[in-house]
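Below sits a lone chain in structure tokens, taken as the form predicted on its own.
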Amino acid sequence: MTRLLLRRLRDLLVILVVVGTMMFFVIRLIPGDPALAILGPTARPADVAALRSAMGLDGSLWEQYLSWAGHVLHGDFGSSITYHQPVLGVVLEHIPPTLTLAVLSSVISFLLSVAVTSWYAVSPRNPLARALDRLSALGMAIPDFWISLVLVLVFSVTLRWLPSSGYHSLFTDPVQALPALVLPLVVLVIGQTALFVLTLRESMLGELPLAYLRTARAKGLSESRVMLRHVLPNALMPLITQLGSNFAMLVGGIVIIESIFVIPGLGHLLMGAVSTRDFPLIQGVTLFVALLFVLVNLLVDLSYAAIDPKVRVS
């Protein structure tokens, strides 16, 4: 376990260096001058040059990179051009909405996928179970933005049951927060549950021909006990891998959902930073997402040992 943690820490440092370096140079390819975007097209050249110097954009590209890397090593990610605040503070301020959506949707989707797939495995001839299993393919095919717009049209515009936008902290004001979270959560849960059901079903089908199940049936175990006690735990490994990867992608990529429902999360923040050429903020958000991605994968690896005894032995 100690060797695993050390390897992951090494991978974390390498990934952060690679992602930070690539993002630094890639975002410089975005057309436009950040100083001119702030001051406007009617700004005087002298004012633009002064602002570029204040932002550290007057040196060569390598000089800018070395200056930025040196500040990052000391924990200074720079100041946001748009918010006029330290990047770290801006990122931390926008993390709670995104994490709330990612955690709740991942947990709900995981539980629903396990329930639906287990029900289908135990009762394959049940019409409702078969219908839910078949609907998973449909859930994968429908775009999130289309589901979002339909839900807003039906439940917010027509029926006026739920708000179409806004966000309140679930911990400080749960009464107002829950109605605003329903629609974005439903959109995320539909897509994730469909993906998880397909992943778990294929994994369970791969376990069915194995010899240990014939032994379990020969001992007189019922089919439901064979499925739930033996097949399901062994089939969870690919689902947990998918859950970890999907969670990390949600944190950095719920741009469409946050834009439609006006949720001030990381995706919404990143879109605004790109449109305003806020280079320090783009780099800060990207590094945070990369850090979270590695940490989530570490938790996934550690969870393998809790689920599969073979991993603990190895």
Second form
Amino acid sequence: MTRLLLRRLRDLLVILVVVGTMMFFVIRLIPGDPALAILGPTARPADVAALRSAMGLDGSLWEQYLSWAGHVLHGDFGSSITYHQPVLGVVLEHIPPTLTLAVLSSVISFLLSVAVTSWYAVSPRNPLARALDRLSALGMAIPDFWISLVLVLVFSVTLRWLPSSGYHSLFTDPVQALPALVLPLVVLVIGQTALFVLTLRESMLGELPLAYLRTARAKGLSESRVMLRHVLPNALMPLITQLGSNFAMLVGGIVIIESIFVIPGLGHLLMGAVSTRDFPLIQGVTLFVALLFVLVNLLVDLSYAAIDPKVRVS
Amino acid sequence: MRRNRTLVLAAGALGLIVLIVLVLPVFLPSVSATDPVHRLLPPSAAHLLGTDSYGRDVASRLVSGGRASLGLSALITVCAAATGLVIGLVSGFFRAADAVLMRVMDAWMSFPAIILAMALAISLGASLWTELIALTVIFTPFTARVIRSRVLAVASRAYIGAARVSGMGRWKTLLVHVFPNVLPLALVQVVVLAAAAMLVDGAMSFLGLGIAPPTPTWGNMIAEGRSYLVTAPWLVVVPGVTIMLCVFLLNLVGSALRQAVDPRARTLHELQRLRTRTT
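Structure of the form predicted in complex with its partner chain, given the form predicted on its own:
Starting with the chain above, the whole complex follows.
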């Protein structure tokens, strides 16, 4: 267990270094001078040069990289050019909306998919259970940006039931926060539930031919009890993995939905940072997203080891 | 048998869509002919799917956008599948390469895809090529991982050991014995990739990171129609439903194919169907 943990922590460090380095060089592919972007096209060249050096943008690419990496190692991510604040603070400020969406949509999708799949497993001939199960194939095919627009058209524009955009904190202002969260959550839940149902069904099917089910049936358990007490718990593992990697992707990738519904989360922040050439902010956000991504994957792996003894041994 | 019918029907429908996209533009009104008098018309006999804000015929744009969307998705699929296959094969078969390659793949996957796409699109100009590069890079690690796990399973079989004992070279073993056994899975992966590529391609053009207007793609048609969501909803609905239909058909083909190449999955489904009938 400890060895596993240590090995994963080493991997985590390697991944962060690789991502940080790749990011540093990729964003420098973006043409445009951040100093010029701040001061505007009418700025005097001397001012631009001064700002460039203040932002650590002079010197060769290599020198810039070394100085940036040095600062990061000391916990200093630099200052955002557009927010005029330390990057770390800006990033932390934008985490709650994204995390709210990611956590809520993951939990709802997980529960929904387990409910739908177990219902189908227990009563495979119920037409509604079957229809819901089949619907998952369609749910996988819906483009999220498109269904967002359609939902806005139906529920905000035509029926006027729900706001089409906006965000309020769920903790300080739940009455205002909930209606605005409904549409983005529905969009996220549709795609995820479809994926989870397919994953869970596949893995439940994989359990069906195993011998322990014969034992369970032989001792007189009803078919639905066999499904719910024996097959389902054993089939949950792949779903947990899927849930974890999906959650990690949500944390870094709700870009489109956040921008359609104007939710001030990490994805929205990132889009803005790229369009304003806010290099320090882009670097900070990506490092953070990568960190969250590997941490969530680490947690999934550890929970795997905790649940399944076979993983611990290998 | 039922699976085969699904496969044939879904593949046939997809083939029909491809055929329409390739042939129909010849017979439809021009894609770029603007007609300010007849703008934002609802679907009618003259314009089957209505007209957009410039008075262009939506049906012709949809069909011609299909060339871009389907063509680009196919191209992305081929590139990502090929690189993923090579990386997966090498990494699954050579332990030394595996450690390095999989770490790189992990880092790659934790890199925000959209940033890469945006950086490429902004620096090189949003075009077919930047989207192709960005999406190939995004999809490669997923394919590589799937292929690798299959290679690992194949490599532990006795006949691989037998090949080594009989003096066959490592690379030749990989090509002659491992590759053919991985190929069916790779084909399934191609279909899965194509479905994913269609969705992400739609999202990219929607964000303005793909092929730029006035060349129509299904994604940028949705983006352009967004401003007229209330007055002309068909501008958004029509291309969206088209993307959905294609992805849905591809998913059907994918799952049917997988059951065709993987006997275990097939038996499982037979089992489940047996249960459906008996309980």
